[in-house]
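Only one chain comes next, encoded as structure tokens, the form predicted alone.
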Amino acid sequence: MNDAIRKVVMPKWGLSMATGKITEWIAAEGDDVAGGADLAEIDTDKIAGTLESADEGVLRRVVAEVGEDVPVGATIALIAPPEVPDADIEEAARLARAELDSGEVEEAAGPETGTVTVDGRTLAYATLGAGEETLVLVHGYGGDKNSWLFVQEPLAESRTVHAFDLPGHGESSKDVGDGSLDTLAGAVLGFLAEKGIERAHLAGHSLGGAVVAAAAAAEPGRVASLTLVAPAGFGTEINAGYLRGFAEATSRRELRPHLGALFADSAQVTRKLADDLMKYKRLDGVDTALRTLLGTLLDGDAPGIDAAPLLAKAGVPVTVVWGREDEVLPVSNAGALPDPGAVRVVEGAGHMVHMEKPNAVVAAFE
């Protein structure tokens, strides 16, 4: 094949993740696209999300079809320069082509995946990357490692990004302990020490930028910089409904009405996402970690964490990213930040900003 022509796949978002659906071509052949231009709308096993371009040039042909189940690794599209023949585009279009039809797709390499002991619990992670810098991504409150599937791959081109499940969550050990903050951030500090990092950047989300904001006060020369998505910690608002009706859930029925507030797009809860928390909900120790991180995030109807303070102490470069429609930890909280006219409020996003609106949040990065 022509070495200036370059392969569009299909990418491997969250362990899980085998086949993805295109549900929309947002570019079309013919377009030019530059680096980071968004090329299509692809359905996952979790959420959708919009597929960006590693590279620029034209997009010369669209191999995969609107609605087609394509596996992740294979090409979906071809982009190269204007002055490439379209006999040489034919031919690998045809090449590509022959590939999806047959099935037989080289399996594109996920995450490396592994387990560290820390306080003798068991801290799971995934790794992307072989970067200089070391980011560490923390998810927020009935999350896991999973909910940064739509950024961690592109902030690993540059960058070695490890996402790890605190504990309670995910496939970590389920006792939280007392459940306090300093106990989280005890994890993250510990993880860094298990895997021999000596400084890195940390990141952040809901209860995760709490969590990330106290590792760093309590050991500031480990951390290089801190950005908080939607984080807890600041202001005076909190949607405590949400946190007991997700904690308190014991069916699809009864937890899919509380999921509508992390999005703005109420289409992104679908029955899969559902099920899956469910799954997570039902596991030995879940339950119990659940209601007691509730003491940590909530004081009645109010928020139980004041983090402005640990940022004060940690004195590390703080960028934030919120979402307009969070309707769990409301951007007018932004008001209780040292600089909150630094923060990136994203138009068209809710809580899980970095799910709904991926681009905007790697961009934070940059």
Contents of the next structure:
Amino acid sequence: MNDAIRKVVMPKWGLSMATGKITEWIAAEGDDVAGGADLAEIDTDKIAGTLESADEGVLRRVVAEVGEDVPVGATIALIAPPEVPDADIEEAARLARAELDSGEVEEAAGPETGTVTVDGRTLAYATLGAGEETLVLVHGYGGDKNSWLFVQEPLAESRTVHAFDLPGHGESSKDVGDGSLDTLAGAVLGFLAEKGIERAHLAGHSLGGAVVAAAAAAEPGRVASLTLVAPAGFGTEINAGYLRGFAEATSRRELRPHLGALFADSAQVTRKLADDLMKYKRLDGVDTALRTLLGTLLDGDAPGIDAAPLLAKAGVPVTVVWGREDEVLPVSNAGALPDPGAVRVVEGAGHMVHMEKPNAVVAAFE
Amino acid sequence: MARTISYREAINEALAQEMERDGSVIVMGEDNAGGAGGSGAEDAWGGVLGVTKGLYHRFPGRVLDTPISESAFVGAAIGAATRGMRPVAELMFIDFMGVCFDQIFNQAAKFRYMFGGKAQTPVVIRTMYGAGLRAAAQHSQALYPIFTHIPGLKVAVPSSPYEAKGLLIQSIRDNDPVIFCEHKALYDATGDVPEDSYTIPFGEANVVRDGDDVTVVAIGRMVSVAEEAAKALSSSGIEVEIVDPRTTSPLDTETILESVENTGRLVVVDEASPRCNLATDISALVAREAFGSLRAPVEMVTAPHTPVPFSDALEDLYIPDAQRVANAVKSVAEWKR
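Next, report the structure of the form predicted together with the partner chain; the form predicted alone has already been given.
Starting with the chain above, the whole complex follows.
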């Protein structure tokens, strides 16, 4: 194949994704696309998202049709400079189509997964990329490493990106001890130590934002920068009703109404999302973990964490991203940050900014 | 982490994890060790289809190989449960329940009620049901409706490996007698199952698939039959919502009614014979509670009212298949007054 032709492949958003379906081509054949431009809307059985272009050039050919089930790693379109001859594009498209029709697609290498042991707890992680700089992603309350599914891959193009499960979450041990911020920050620092990472960029969402701030305050020398996405621990506003509702729901029926608070677009709350969360909540030990951590997050109906002093102590560069329509930790909390003017407020995004507007979160790292 | 394992492995793992967690959990049944005291114990068989294989040596003294006397060992399990053990008895084929009806219906199911709530009977009776194994009329019935009929019993009918593990752990931890019905043709079915222990609460249906046109309520093995039908129907423009009740007692009536209120159309798929089964029960529920939402008559897809045939060809016809489900769905979707 002509080396100038770049393949656009079906991305792997999360460990369990095997196929995706294109619901809309945003870019059309003949369009000039820039790196990071929106190419297509893709539906997985978990969530819908927007695929961005990793390359720039002309979208010469769309290979996969709207509505078609496409295996992860299969070529869905071809991007090339205008000077590449049509005949070459034709040949590449024919091969891609044949591969798709045969169903024999070699799955793109997914994240490398593993576990480390910190303070007697097993911590699970998934790693993508092999760049010199290391970035560690820390999810929020009730989330897990898969919540970074839309951003881990683009971020890994130039970095080594680890997403790990906090104690009490995902595939990590469910014991959270006292559930304090220090315990959770200890898990982050322990992860760095176990993986032999001397210095890393840390990013955290929600509770994870406060956790990485605490980790940076404890060992500033090991943290190159902090990126906080709708972080807990700033300001006085917190949706205690959502947090309690999430912790206490024992069925999908009870849980689903609460999940609307997570997204600006409530269509993001799919049955599958609620199912997956219930599968997590039914694991032994999760109920205790969530209730213990609730005591860290809340002081009555008010926030139980004050992270502002932690940032001051850490003294590392900080970038903050917040969804305009956040109903869990409202963006008004950003006023409590050292530099509220620098906060990147994302329109059309709720609390799960990195799922709803992944581009905006990826851009915060540039 | 979740990995793909079989229905058989999921049940074995649930037993092993609960035996590890709680010393009062014991397993009893025929052929667990290939005959007590005999040489079979060296290579413990693990029941007739190998579900408990490996547990005999892993939990010495806690996997009891019983004589072929269901009334004796099911009665013993129930008695042990009233004294604080959590026995899991394996009653090879659900068809053999007849010989220990009294122990189950009149004793286990009644203790809590008749002793004013002072007694509890945390026993699980695991049993195989269903046609498809060429095992003829005395080893192939789908008798879960009989147990669903008896107040005081809980009845789980897992449709997949995930359901099997979570429902069995819940059954073992539950303080009431549970009849746990495993379809013998599902043992090699595979699916994603978390390694950690987890419980699926009783009386909470799973919506297996979303759809706005027709609600299909399917029990046990019939869930995958309904899924096959739904896939085919989707390409002809009919979107089916599949509800798997997971437990027939208690029954999650709310999820069923909610779905029918949305679709206005109901098909119930039940492998049991057609009189007084889950299909008639759920149809009656919907006719009574959601009559105003119905836009077509309710359809039932069940086995015919006959013993399970020994002839291969007839047995295949006996079991509801995806084609029959699809036909029923089409008939209610296209129904005109």
